[in-house]
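In structure tokens, the next block holds one chain alone, the form predicted on its own.
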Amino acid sequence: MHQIPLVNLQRQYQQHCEEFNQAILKTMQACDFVLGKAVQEFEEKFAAYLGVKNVIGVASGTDALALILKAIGCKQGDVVLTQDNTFIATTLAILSAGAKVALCDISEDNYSMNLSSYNGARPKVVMPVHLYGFPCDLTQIEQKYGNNVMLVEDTAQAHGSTIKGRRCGSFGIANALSFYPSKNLGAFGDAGAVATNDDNLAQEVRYLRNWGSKTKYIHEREGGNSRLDTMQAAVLLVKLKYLDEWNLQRNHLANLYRKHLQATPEIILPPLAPEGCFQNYHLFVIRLKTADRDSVLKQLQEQGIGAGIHYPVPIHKQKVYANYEFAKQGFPIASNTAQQILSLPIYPEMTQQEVECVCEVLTRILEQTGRK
């Protein structure tokens, strides 16, 4: 039996270990808890490795989507234009705000949104999602529309992307990001961020986190509790040193998977990043032309191999959407490829060794399905 999980935190606490408990202890013993000196710290070093002006922590990256919509004043009847092969927090985010959630399908060769499939009412929003950590092809937004939209970046999986030299993140209006625990930039908890280049937008996210409040027990906006934690803004500054290294090394991993998985006529793997664009390896997912993926899977896992699928259900097609108007909606290249996708364990600690078990198990159990 291997013991190779799809993310293995507790082999990256271990080689950091004095860092993190340094970090957190510094905090225990300041007794500094809420909006802390390293929230401000973290907002600042990661405004700058972002490329933007400001970076406001809040509770998670779901948070981070809604307080964006409602600090541009997305009201009820604004249409939201997302794709429909996110995690259900995106979608989620848009209804909270009050706003409408609208769809489309995605490109078959990347996995990212095509607006090209999309022909209902001109949005207020369009929010794509970097997903897996591959750079989203913002171009076609301006193209479609021109200036007539707001742009919002989902960057929850795209910490160290880029797109032309420039951080995914950084491009929009606005822009969200996750750092939940499994996360290339992981919290030890839930933890988010909003980061963009417009201050006022910035300050209304800062009263919106915060009661509607910037002086305390005085009350300017109709706010919420939304505030990244000072422990997990601690952690988040020790690990913010390592990302681009991480980065590096899952890319290394990435490319050992591709050599060792190429000639297996089965497998479609992943996009490579356009050029000049630079992908996170958040995840690595590939897809299965014809064999049975979800019997693949229980084999993989019967053998201590912690694969998962990203996602299997889409949007459209969720239970709690069901009386929704998209729901009605085909999106053909969406429900198809969440059949055949499969994320393969990946993380900067996993070793070469591991990468080749993994691809060897993999192979093995296909061929075995291919002689059935």
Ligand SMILES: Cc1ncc(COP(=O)(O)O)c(C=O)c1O
Second form
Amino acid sequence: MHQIPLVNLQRQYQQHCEEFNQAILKTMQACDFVLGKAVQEFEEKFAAYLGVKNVIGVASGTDALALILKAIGCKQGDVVLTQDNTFIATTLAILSAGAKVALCDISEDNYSMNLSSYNGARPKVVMPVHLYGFPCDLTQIEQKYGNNVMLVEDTAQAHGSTIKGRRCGSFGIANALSFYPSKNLGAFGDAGAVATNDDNLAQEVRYLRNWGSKTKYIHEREGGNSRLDTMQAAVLLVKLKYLDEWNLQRNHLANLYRKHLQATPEIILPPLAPEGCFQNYHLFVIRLKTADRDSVLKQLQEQGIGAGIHYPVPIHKQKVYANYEFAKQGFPIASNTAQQILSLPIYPEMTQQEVECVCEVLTRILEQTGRK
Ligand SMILES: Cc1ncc(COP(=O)(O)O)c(C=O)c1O
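What would the structure be for the form predicted together with this ligand, given that what you showed me was the form predicted on its own?
So here's everything in the complex, that chain up top.
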């Protein structure tokens, strides 16, 4: 029995535990638990990292998306267009802001938003998701709508990914990031951020995350409580220093996977990032076109390999949305790929031997039983 989980947070903690412990201890000693020093320091450092003017730390990636939509004035009936294959937080956030969700299908080649599949009403906002860390083609948005829609990037999975030298999360009017623990830059609990070059929008998000208040007990907006926790900011400050190194290590592991799996006929490897772009391999997602994916997944898990599916049910087929307009539409490519994709373990501390072991077990399963 192997022991190779999808993600191994223990190793990262163990490798840097002294630094983490010190950072948390410092916060406890200072007792500046809410909007403390570390929050501001992280916001500044992460803004510099992304190449944007403002980062506002918030409580989660879901809140980041919802606060952006509220801050840009999305209201009842406004259409926000996103893609059918995403984590449900994307659409939950749109609905929580009172806007209407519209969905488009994805491209067969790279599982990213394909705007040409959408013929509905002109959206107010287009929200592409850099899924698995693969940088979406953002040029299609301008080609289709000119400058008449707002771009909001869901960058929850793409810390450090780039498009022509610019970081994902720096293109939109405002962009959302998640620091859920398993993300490439992950906190020790829930955390998120909004990134924007627009100072007014930044101020609006600052209001909304803090009860609509700039000065204590003076409330100028109908805000809520959605601040980045100081303890989490302290952890993120430690991790930010290693993010690029970790992303390169993920690329190294992804290349190893490619080398060992390229000759396996049942496997379609993940798309390569377009020229001049960089993907952070938040997930390494292969596709089994001619094999029984569910049986392969089960056998991998039985042998101690923590493969997964991201995501098994596309948004339009989620039970919770059964009565929504988009549930009645067909998204053939997103629907098909949901039945064929398989995420293999990847995390910066994974060893070459572990990658080789996953490849060996997987190819053996495919040889023995995998064919449909
Ligand atoms: C694509 C995507 N959007 C939004 C979110 C929401 O982030 P959070 O879990 O921090 O609320 C996540 C991750 O969880 C995600 O993967």
